[in-house]
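For reference, the chain that follows is the form predicted alone, supplied as structure tokens.
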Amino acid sequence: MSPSLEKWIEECASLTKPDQIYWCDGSEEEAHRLIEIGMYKEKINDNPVFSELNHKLWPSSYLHRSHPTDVARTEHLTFVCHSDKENAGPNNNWMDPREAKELLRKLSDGCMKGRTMYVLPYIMGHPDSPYSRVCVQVTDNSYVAASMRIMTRMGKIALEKLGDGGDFVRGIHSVGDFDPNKRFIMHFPDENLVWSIGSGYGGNALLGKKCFSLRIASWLGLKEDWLAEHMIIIGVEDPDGNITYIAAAFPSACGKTNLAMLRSTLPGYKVWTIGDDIAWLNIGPDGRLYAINPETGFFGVAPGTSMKTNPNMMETLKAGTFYPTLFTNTALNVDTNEPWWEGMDGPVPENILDWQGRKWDKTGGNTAAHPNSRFTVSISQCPTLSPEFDNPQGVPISAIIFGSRRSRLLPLVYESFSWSHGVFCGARMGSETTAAAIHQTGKLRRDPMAMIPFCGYNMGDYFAHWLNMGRKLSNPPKIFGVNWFRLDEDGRFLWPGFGENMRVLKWIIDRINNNVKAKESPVGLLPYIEDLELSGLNISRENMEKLFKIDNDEWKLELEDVRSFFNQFGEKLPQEIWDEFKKLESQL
């Protein structure tokens, strides 16, 4: 046992004052035990922590409601803590260290009385990457010991490659009273620390997921030189059996999990699943590019989550193994005991409590689930899993793809002229905003790389940090734009999505090999309409024409709105980036 650890563990227990330890050692057995102690022992808001569900239906499901204030992450609550305020920017909040961890000692003092002190050791990333880090967490909450088990690697094998070292990604964490006033997540990327008080919510308590491997990661990735990225990772086999590997950026739900999982339309094409949600992407000794995702399981949206959309997650769902899968803040139907969610195949139930366990009215106006409810499962039961997925190495990425969801302006598909212009293009990513963070559903909110709540420094150094990335690799990838989501004028989508998706994959990968030609536009190089594979497919040739449609004095207003952008950034924003800025400006 390393000497750094346990005299850390004395310090957190000294300060929470828990009235237990319990080391974490990630079998099966402790699995259903912390089920156990969640549905028996532990309460949130005088619920159960877990209600068992239809296990004939959904093998070893549980449902968890969570306090009714904590179901999304919170932005205005979560702060980056250098010790120079320059290095957080104008992208994250900043607290001076010393302040920061004044606050949370008077927070945290006697906060875990009365409750279990579970202490997660885990590793993101294969044990035999020379790219995983150790990581050890400590938490008050058996939701949140079953959830790490289930999203990283946990336990025995996190202490084995630690051995005696003391070089650990520490993550302190506790429930707390779910009071918003005293709910804070703290990010120390100097220490490699992260502290989190007054959140069960994923994103706020899983601190291995968006606090360590993007917050705290992407500060180790500037000084290292490599990315921690908010992506996922797909392999797409061709009729041939060559596969191309994909790493690509979309906001929380705007169908990141729905591509990472994609059932393809066209014969002989299909997906293998690496990832759904983050990338570490390394220059391998090649000069290539390689991604791992140091997660084993997904956290995903339920809502719009069926059959029709993402097949390969409902069966993922379904499939049961030694791991649990956890369902929160879905709604219940009461008659079969099984989650139920909006846009679910089938008929709505007509017996259904909400996702507080209340009566649900239909008629009332009000959903069910809870627009961001979560399923949290193995990455192991994935039926389109990679045979690459525990490969140390990672894979090597051919393309990178930036999605946005714009029901008007950007084109269906588009490639950048070059790397700095596809940084670019990443930079000004902006996105109708969905349910996964608190703020007003619909608004058009700036989100770089889909980096913006995730970034653990400024955004102007990131930006830098991937054009010198750029300038390293010896056989960069292609870099694309990518919306599923534009409209017509009657507010229909143009592009049917999901698995047709996959035809714009296939242009994708085209363009890779030099099979097929583009078209230069103001914004990036466009399909011919030809060179897609319609056969098939419903929609016209004119519908077609729109989904590529540029509109000059559209794109003269976006561009105003991100100089504004831009500008919060002051020197830090590379002159790279404006000055693919003025070409785009004068072309237009």
Given for the second form:
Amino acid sequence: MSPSLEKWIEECASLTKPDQIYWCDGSEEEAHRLIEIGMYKEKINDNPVFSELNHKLWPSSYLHRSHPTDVARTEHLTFVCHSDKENAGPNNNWMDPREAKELLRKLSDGCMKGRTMYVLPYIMGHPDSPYSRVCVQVTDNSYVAASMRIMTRMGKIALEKLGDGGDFVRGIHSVGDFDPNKRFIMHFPDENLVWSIGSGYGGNALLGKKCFSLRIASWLGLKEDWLAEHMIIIGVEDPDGNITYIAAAFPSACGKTNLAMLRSTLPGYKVWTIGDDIAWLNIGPDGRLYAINPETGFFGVAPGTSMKTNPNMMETLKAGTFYPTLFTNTALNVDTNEPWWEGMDGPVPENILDWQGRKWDKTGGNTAAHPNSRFTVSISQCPTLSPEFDNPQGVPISAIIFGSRRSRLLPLVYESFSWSHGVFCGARMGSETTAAAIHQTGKLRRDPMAMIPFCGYNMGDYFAHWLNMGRKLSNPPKIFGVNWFRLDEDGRFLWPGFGENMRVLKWIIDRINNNVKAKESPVGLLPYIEDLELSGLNISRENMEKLFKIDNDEWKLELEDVRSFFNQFGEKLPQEIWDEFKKLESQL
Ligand code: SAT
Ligand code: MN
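Now show me the form predicted together with sulfoacetic acid (SAT), since the one above was the form predicted alone.
All chains and molecules follow, beginning with the one already shown.
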């Protein structure tokens, strides 16, 4: 056992004062014990942490209802505490690390009294990967412990990798009393430490996920020449059996998981899933960019998931065996004891309890499932899991896609002119907000590379780092943009989306392989409509043209907004990004 780990656990315990300390070994037996503790012992808001669902229809599935004030990420309570404020940048909340720790120490004093402190050793990435990291989180919540076992390689395996060394990422987590006024998610990049109190919600509490694998890891990437990104990783197989690996960034709740598990409508094409949320991108010995998914599970949005939108996920959710599957804040079909959410297949059941366990009135205007209700499920159950998922070196990436949710403006797909133009396209990304974080939904916000809530340092430096990475790659991936969400004048989606998105992926692959030409527009290279495989798709030529319409006036307004966003970064914004900005401005 690592002496520095033992010492740190003692320190955590002497501050938080739990009744007992429980070291998790990651076994299956233990996972069921954690669930049982959650069913019969621990409570949240006077409700049990877990209740059992219908195991005939949803094997190994459990329902978790969170505290009603604790349903999404709380970005205004999330801080990145660099010693130098400049390093946090205008994109992060900042507090002086000494002040932040003093505050956290006060809030944490005795916060685990009457509870168990679970010690969760885990690895982000494959144990044999040169890119993986050992981490240890303490938590006082069985839901968090059970979730971490699904999302990471947890238990003995991590202690073995750590050995008696002291190089591990630390995470301190307590749900406290769920008081939003005493809720903080604090990052200390200089110490590889995350400290979170007052929330049990995924992105606030599963500290290996956004807190470490994006905020802290992005800072490590800056120092060590790699990238930690909010991206899915997929392999797209063509009818000849060639597989092209693609990484794609979309803001939360914009269909990343559906794309990661897409069931193709184009015969002969298939998507292999490697990751649905986070990619760590390293420069390989051959000068290409290699991606690993550091996680081992999906923490996906339930509403809208169905046999139509994501049949592979529906299968994954019903394949629970070795790993329990957790549903958080979905509704409950009382007659069948099944989870339920808006957009699920079939008729709306008669008898529903809403996400807070209250009888649901269909006509009352509220959704039954919380709009950000989630499932936590092991990636091992995914029918499209790529055989390369466990490759310690990762997969070579040929294309990067930046996707946003825009009802106007952005074409269905475009290709950037160069790496630096692609970085500019990522940097000016804007998207209409969703329920994944607590803010007004449907409002446009700038979200460069879908990383605005997750970049652990000044985004001006982040753009410079992206540009540098391009220079270091002898064979950089091509960069594309996509927008599945463009609407017509009547507010209807122009593009059918889901499985049909394979048609767009096919064009991207055809471009990578130089099989088709593209036409120049001020914003990027666009497809010739003849080059898109549209057979079997009921979409008019007129609508196809609308999907690619570049409206110069709209773009000029867009650029004004982009300019003021970029201006926040002052001197930190790389000149190359301004050069791309001016090029686009002059061409409109
Ligand atoms: O932050 S979470 O990982 O909980 C979900 C998301 O917003 O992507
Ligand atoms: Mn995400």
